[in-house]
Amino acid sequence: MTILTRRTMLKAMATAPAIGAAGAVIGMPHVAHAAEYELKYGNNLPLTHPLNIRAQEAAARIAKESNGKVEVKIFPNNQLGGDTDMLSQVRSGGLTFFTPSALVIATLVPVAAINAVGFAFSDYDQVWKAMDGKLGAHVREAISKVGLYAFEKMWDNGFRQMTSGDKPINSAADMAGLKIRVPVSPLSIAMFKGLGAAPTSLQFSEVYSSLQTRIVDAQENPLPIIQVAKLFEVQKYCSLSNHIWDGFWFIANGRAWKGLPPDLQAIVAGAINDAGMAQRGDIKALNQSVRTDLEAKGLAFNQPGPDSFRAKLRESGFYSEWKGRFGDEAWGLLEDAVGKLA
């Protein structure tokens, strides 16, 4: 397997296919014919994204086992719109394929957010055995229900993690009263309520100027959003505690799907579920090389358990709301997964 380091990510940059005015990835591997079937594929991120690195890779994968009958031409960086354009058109049949991440489809889906369930997956370990389990085949079977086709691995969206001013967030008892950023998501609001902390929720271009006047204490988001937004500047710690992961699933239009030949189908879920797999491992790499710059800037890390956090949002009730909405079947799984919640 190839490891993406941030080197051979800048190197990639420079390699990489270059997009036609059209959007369609260009450097495919050369066929004689026109291929019998184009695919189309759109996402949210810079081509430059392992998730998009991968994803080539697994074109050129399904056009080489396909002798060319197969060609996926890639839309990278909201090329075809936003989220909830590309929803819609994976929905219709203008996009044979998306990458939603589980918090986009949930609008469509309810169910799928189960994922981002507040301090459910303590690791790595967890979330995955959740969702290559039979956690992830309820929610693939809820997706179908809408006309779309989820193939069996997921992608990895990562972690999000909190950042504070003050002082270092090692407990729920550290969240009392802080005035914290957070996405316009229900299910995020309720989580950080439930835990004492007073959300507020603001646009994330408002994020630095808001932790750096004191309209807000913390924020919290992954590490390489961190990052790139140079938050380590208004901020002085960074707590990992993990407390919610996202992943990207990868849909597919149900009426497109169906109409490849079987052949032609295990050739591109095979490719596509591998080069997942891969995406992973780059991911869980280019967390690591961004806290090492991170801690470099004088940021400073610590590692807080979640058990804390579980009995303060048990206490509140928010578990109990929660299960309620996902439904008992849904939420069952994910305790076979992770360990009793509610």
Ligand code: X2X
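Form predicted alone done; form predicted in complex with this ligand now:
Here you get just the chain by itself.
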């Protein structure tokens, strides 16, 4: 008798066909033999999110430019488990690629959460200058020290906004006691506690159901995620707080990456970094158009100013505590990009 556990099911799914296989590449001659390098990429987002759309383009380009030698198989939407599972799989080599949010990889590489300090970045010019510059280089270096390779161009998640079920959040005072889901991330927990809320860490795979069953009353994510994960079905209000800028590090298992010959590394890195740049453009455009769609679907929007939140975070000691945790070097690089914070 075969007993199907969650583990054995996940294993079975890992061998099932995934999107992005070489066969899906338009105009490619049929290649009878398997690719020399079969690289698995897992992520936590629905197929319709720009991250998956651009990743499929990258996979097709890699298959083509490598003449079928490299095949990237994509497992979207938590098919291989939640963030915590995928992070351990990419460390062990079970997965070659994963795109954790900066918040999530910070469970392993604490300094990676530096871009998510509350109300630090005010616009995308600041964000990309920092993340493509010294601050990003500092984080990539830290990621390399735990045996992972981070591609040069970070992908965009977006500015995080709050949604809630009972009442809109107009100022920091409305956060008191709010049961809000946050990612599995020490910084998110500390920040929402600092704001007076009652945060719970849950993997993204559990967000919809935990809102539906009212385990939590609120969550926070960029608008494109609220749209593609259909969170508007289980939330009523959206407060445009822009409280965190969040991005995804495209990371590879270090041994698998070093095992690719340099010419193939160049092909893979070129395709992934270019796809990341295009994905940034997609998210920026979506942030501007998605609100109208979500309003039509019943979400009521408001736009609280940042001042009451910033004041509350200062008062609770959030900035000084995290300055100490990140250290002077990283904090200095952040402040070079955004101005004085604490």
